[in-house]
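Given as structure tokens, the chain that follows is alone and in the form predicted alone.
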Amino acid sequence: MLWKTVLLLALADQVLALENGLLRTPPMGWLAWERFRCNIDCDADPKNCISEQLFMEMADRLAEDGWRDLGYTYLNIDDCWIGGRDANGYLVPDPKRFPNGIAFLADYAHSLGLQLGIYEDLGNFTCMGYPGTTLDKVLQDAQTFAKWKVDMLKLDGCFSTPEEQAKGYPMMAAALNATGRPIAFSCSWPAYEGGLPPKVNYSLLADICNLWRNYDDIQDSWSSVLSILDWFADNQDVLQPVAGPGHWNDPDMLLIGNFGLSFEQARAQMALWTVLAAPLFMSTDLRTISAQSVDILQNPLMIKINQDPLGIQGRRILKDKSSIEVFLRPLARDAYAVVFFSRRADMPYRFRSSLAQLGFSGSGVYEAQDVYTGGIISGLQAEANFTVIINPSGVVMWYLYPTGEPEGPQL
């Protein structure tokens, strides 16, 4: 009964979220600060540099590639971009980089069907060393970043005390509220607290921020999605209750695109990522993205599975000796979203088990779409043995749905 107790409280935790309106699925777009950092040499590199150009040019992308036709339609802002503060104390982006303003580039986005997000700190300095906005500036950039009609806010909390980030997040949440503008707010709180109680209350969470940073930033290679990986998995008792529609846990950025992952790799990312219902932000440059990468991130029932509308996050179910893991996640009309998730290094691994063995009992009969390779597995009841084959450092994953009277697991 585990399983139906932890649905239940999710369900219920809904009620109780931050009701700006927004994100009532995980947030899905495009954000720069994995792929192109704190690069600001646009004499060197005009076309890499955090740029007015090259927002422009990843929003064209989204709007042209199929991207914001299939979710991804927020175009992030990230550190770097300010330019310092006006005699009046008023945010302004760097005038080289940004000639015509951030609410040029916010009615750009918007001409194409996008949203834009943008960056800044709670604290004295951002975290690369731009100005913050320290208390007493919290409700003049809030109404800053309305007036410029940005739609989402990442606030960062380098070069804060745990005292000011106590103080400043709830400021925050308030003050954009009080502008009247939609903007969902993603915090970064937690990651400065451990990510955990008794230090962070996920509670008070879920009643100011739309999304949160939990855990360290990533990093373009494998061992950083694993550390990350376990974090969620090993924690899932405390994180897997909180998140739901609008209020998200974030393991931040998708590598897909980039340079750390081999293909299993990034087709893993993709996955486990879904199935903990993380907001999908991709980092990468999308002129130049390989077809190969393209196919992982546009997949439309990955795609449907991450935005499903009971927004439960998945958790580990199973760690097998042979070092395979599955990983769960209820979806709407009783489905499931099943990940067979290997750690080896050697070779394909046949893995054999049944649905009794993940936790489902009775009678009831399921059919299995391969999320990636479309392929169906047709009968499959409770103590019918399976065997799925699983790359190295890759995954199986099935959308799992009830052809007769469905029986999940009893966990």
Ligand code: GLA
Second form
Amino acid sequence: MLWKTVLLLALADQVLALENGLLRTPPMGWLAWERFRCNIDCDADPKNCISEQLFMEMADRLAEDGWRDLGYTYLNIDDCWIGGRDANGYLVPDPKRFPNGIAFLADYAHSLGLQLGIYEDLGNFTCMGYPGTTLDKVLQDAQTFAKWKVDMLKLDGCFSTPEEQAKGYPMMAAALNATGRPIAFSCSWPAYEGGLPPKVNYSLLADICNLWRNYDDIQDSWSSVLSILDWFADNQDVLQPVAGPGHWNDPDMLLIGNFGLSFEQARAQMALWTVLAAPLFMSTDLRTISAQSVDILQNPLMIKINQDPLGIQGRRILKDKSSIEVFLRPLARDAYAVVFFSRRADMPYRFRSSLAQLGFSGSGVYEAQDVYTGGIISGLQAEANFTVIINPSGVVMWYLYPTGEPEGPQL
Ligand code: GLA
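Same protein, different condition: the form predicted alone was shown, now please give the form predicted in complex with this ligand.
The next block holds the full complex; its first chain is the one shown before.
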């Protein structure tokens, strides 16, 4: 017991960076919470309750339906998996719902080329009231997750004080490092502190976490998407510079495939999350998802943009009085992602603009590929006007790339 306390204090004292080299691009995968919540009634609802079977079925879908090969490799457990602690204080999963244990699920995920994520909470309880990780349990729980061969930890922040969080998150980062197993670390800390400085120290977070939830939980509605988007755009001067390879802002899960978004809104969430360099965690039933939703989530150019190696988060660069907003994300090879987003509720809007209005200058010639339709718009120059037609609560998204210098005057 004593050596553990000594080690814990030593870890707490060190400012240790999370040197795991993981998540050089935003993580992609599947996370249980938004769609499956804390449904633990396996007697009444065996197909949808939080159980080993649910995760194995989603693992099969990820592996067999093209998701894994596009990069959706994380299979992440959220709240409500814990059964308790054993006589020695070790976490154990609910024995009825996870009869073979978490190591078995991790092996299963790995056998399919996937990675397993798990959830705990720094505090007395998880948000749904299951046993949490108190400060004296940080080291032990990190070792348990490593022993189970877990690949990502989401550490929530219910039922702890700001002081405990300020100690516990760095301590967990150090404890994960000390296991020797690369475990991506998702921190909910900033969401519990209002998401903004001075309470939130983003340079510290970038040192100890691979991603962090900044703001409210997403719910299955368009108003929820908008409130998150507004908060991210309104605070982009703080948030945009702190994201980069290995450390990402997380506006929360994708709703695509669920019940609250129209087709246009689903396309909009995908485009906006991509331009924000956000993690792409689906939270939907992959056993029954529609072909239309699959198309949105499996768009290869969208994924290429989300996973751009520069890892620069985009910004809202224009808020037009017509209720059109434009977001821009710089990409590798002098390319850009541009999202034209309509907040209108009347009819498809003809938005007239130019690259100059979006901040481009010089004589370069660009070509744009429409990310959803595949259409090509060529010969774009700074001063030339163009028109995009944007559906209500929808987007037009461009992959914009230079096509070389314009030809000089003909002699
Ligand atoms: C918090 C988190 C959610 C989810 C729930 C689980 O609200 O922000 O993402 O993990 O807890 O109880």
